[in-house]
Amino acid sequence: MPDKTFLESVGRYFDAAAPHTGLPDGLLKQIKVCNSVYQIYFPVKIDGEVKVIEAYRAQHSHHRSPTKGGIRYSNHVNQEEVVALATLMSYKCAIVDVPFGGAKGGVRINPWEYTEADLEKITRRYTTELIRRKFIGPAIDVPAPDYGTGPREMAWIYDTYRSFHPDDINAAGCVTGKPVSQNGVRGRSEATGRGVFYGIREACNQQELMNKLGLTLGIEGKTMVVQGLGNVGSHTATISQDEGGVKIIGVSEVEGAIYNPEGLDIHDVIRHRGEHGSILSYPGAQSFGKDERRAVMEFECDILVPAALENQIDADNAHAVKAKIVAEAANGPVTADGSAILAERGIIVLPDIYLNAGGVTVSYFEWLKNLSHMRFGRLQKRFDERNYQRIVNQIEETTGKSISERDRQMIVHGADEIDLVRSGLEETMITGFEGIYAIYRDQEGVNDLRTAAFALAISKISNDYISLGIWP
């Protein structure tokens, strides 16, 4: 029977992995259920008329504190979606060893139908409701951006929280994804897309996987199609092209899709859309209109990156996917039925609970920065640069040779905040993949990376329940 909801798909993934953990049924049930859901209706006066706004905050698991998860603004927000996303956050944090429980929030509005002033009213009132019910705080629950929100909204949340808690010196840690000028961290805006790139790169560096797919080792030269040029999709595409040598051959957005097997300059595509309001007029590419935009799932390529919303590949179109690797940059873009079909066809799916964990990883770094009240790199940057300079000087003196000024600057450069953030993210994504791949490779009966990822997450959460005395 086809999945009816996103939450049902998440439940099926959990149930498929649970037998491979060896855990008792009671503990598995506790890990699976959502602990708390707060449904809110609040009034906001807009254009002289009072509108009642529907909103949610779900806290899936309190095995670690605080809970952590984004806030999305969308007409499609409902309780089941928010619970499903909060559930994925718990598993995502466990896989990449970020010490948070999973949470998620949603406000049922179309943000593009409101002015900036209206959105500020809605955001501040939503935050106030969370504060009143103790559903937000640096040690309680820490929101972040998601679909339809960004640094602007996070700054409003921070300011609202601070006005209620003027004596809390850690108030900046109540939310992440803030502008850098307001206690944010450098590298946060690109974090999810960069994490997707690192995850895809790790998969492409596995000889056994590439042999199975009939692909050469490494990410360089692979062809990629990206669905969605929002924050995640655009950064995934640009970083994959610039740092990985990937050829972007197709992209889609709300207005449609374009495809050119010879390759697209993704920077030029993004610039063109900014200037013309659409990708469909991009020169030299085959265009597919709004009604055909799901055709992007059927483009011939090595790597397909769904980076928009959930339920994009299902039982209806999974048979037509031509990619060798489906990299889930969005949350839940492949339904359980669609995933089963892809697995039968030998297509590797890099699961969302691992692949898009870059956002929460760098959010963790931002939270740590807020609690420590210190910019990363402040203590060691100049010290490292002086040491590296001494080493270069000694080598030049010993060899009697000198290097160019450009090379010198590259060698002696001390790590800035963004360098450390990117390094920490890269290490996190590499380690996370190693844990998943070890289960996929070595555990009998685990036939896909998603099941391996869920099994790893469930096992790590169970360890917390037992070691912390939460489970009797």
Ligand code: NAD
The other form holds:
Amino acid sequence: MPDKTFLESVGRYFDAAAPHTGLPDGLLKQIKVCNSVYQIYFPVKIDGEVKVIEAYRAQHSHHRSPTKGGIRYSNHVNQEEVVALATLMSYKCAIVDVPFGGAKGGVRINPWEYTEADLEKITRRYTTELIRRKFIGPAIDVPAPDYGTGPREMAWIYDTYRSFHPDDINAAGCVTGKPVSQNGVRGRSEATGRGVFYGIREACNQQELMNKLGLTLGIEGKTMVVQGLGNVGSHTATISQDEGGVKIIGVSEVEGAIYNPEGLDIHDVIRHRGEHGSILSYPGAQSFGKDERRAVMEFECDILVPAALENQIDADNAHAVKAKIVAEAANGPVTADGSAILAERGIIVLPDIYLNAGGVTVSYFEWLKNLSHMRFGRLQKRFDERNYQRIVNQIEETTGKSISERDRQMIVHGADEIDLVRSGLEETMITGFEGIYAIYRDQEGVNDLRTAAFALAISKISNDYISLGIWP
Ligand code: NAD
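Structure of the form predicted in complex with the ligand (previous: the form predicted on its own):
What follows is the entire complex, opening with the chain shown before.
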């Protein structure tokens, strides 16, 4: 029977992993259900007319506080979608050891149809509704960007929250993904895409996995196709090209798709779209119009990165996927039926609940920064630099040789905030991969990385319930 909704797919993934955890049914049920959903309708005056806006905030699990998850602005937002996304957030946080429960918000609008002033009105009103019901706060529930939202919306949320709580010294921790000038953290915008890159790189470093796929070891030289050049897709593509030596050969956006097996310079493609408003007609590439944009899923490549929306690979097109690795940068881009077909065909899926966890990881760093009221690196940077200088001086004196000015600068450089954030993210993605891969490799009956990831998440959440005494 084909799966009907995104939520149903998430439920099926959970059910497939649950038996591998050895946990009792009652505890599994508590970990599976969504604890609370707040549905709101509120009026906003736009162009002299009152529009009634539908919005949600779902908190899937309170085993840790605060709850955490993005806010999505899209025409397709509905309760089931928000609950499915909140559910994924709980598992995601568990996998990467971020001490939050899962949550997600959604506003049912097409953000590209509204002016900036209208979006500000909607965002501030939505935030006010969340404040009223205590669905937001640095110790309660902390939103972040998702599809259709970004640092600008997060700054409005922060400002609205702050004006209702002028005496809350931790108010900046009520939302993450804020601009750096508004108590954000350096490296948050790129974090999800950078995390996706680290995750793919880890998978490509597994000899056994690469042998299975008939691919060479390492990410360098692999070909990649990316669906969606928004926040996640553009950073995944640029970082994979610049730091991984990956060849981007296809991309798609709302207006269509382009493909060039010889390689595309992703920076130039992004520049072209900025100038012409479209990726189509990019020189030297084959173009597919809006109606054919789903063809991107069938482009020949090593790594396919869906980075737009859910349900992009399903029972209809999973047979036609030619990639060896499907890297779920978006949430829920492959349905449960699609996933089963890909598994049968020997295609490796790097699951969303691990692969796109870089965003929430760096959001956690931002929240910590807000609670500590200090930029990362401020205490130790100069101290470290002085020490490194002394060591280099000593080595030069002892050996009688001197190093180049460029090398000296590299060695003595103390860590800035961006260095620490990237390093913390890299460590998190490597450790997360190791945890999932160990279950996939060693546990009998676990045949895919998604089941391994769900089993890991469920076990970690159950430990909280048991050790906190929430579960008898
Ligand atoms: P975004 O709004 O910045 O970008 C999405 C892009 O996809 C847009 O450029 C849009 O035009 C494009 N798009 C929409 N429909 C398309 C289609 N049919 N074909 C091709 N392109 C299409 O959103 P984002 O923040 O990059 O989020 C993308 C996905 O990643 C979502 O599933 C989101 O839940 C997930 N995600 C985002 C973050 C984050 O930090 N932003 C974190 C984790 C997961």
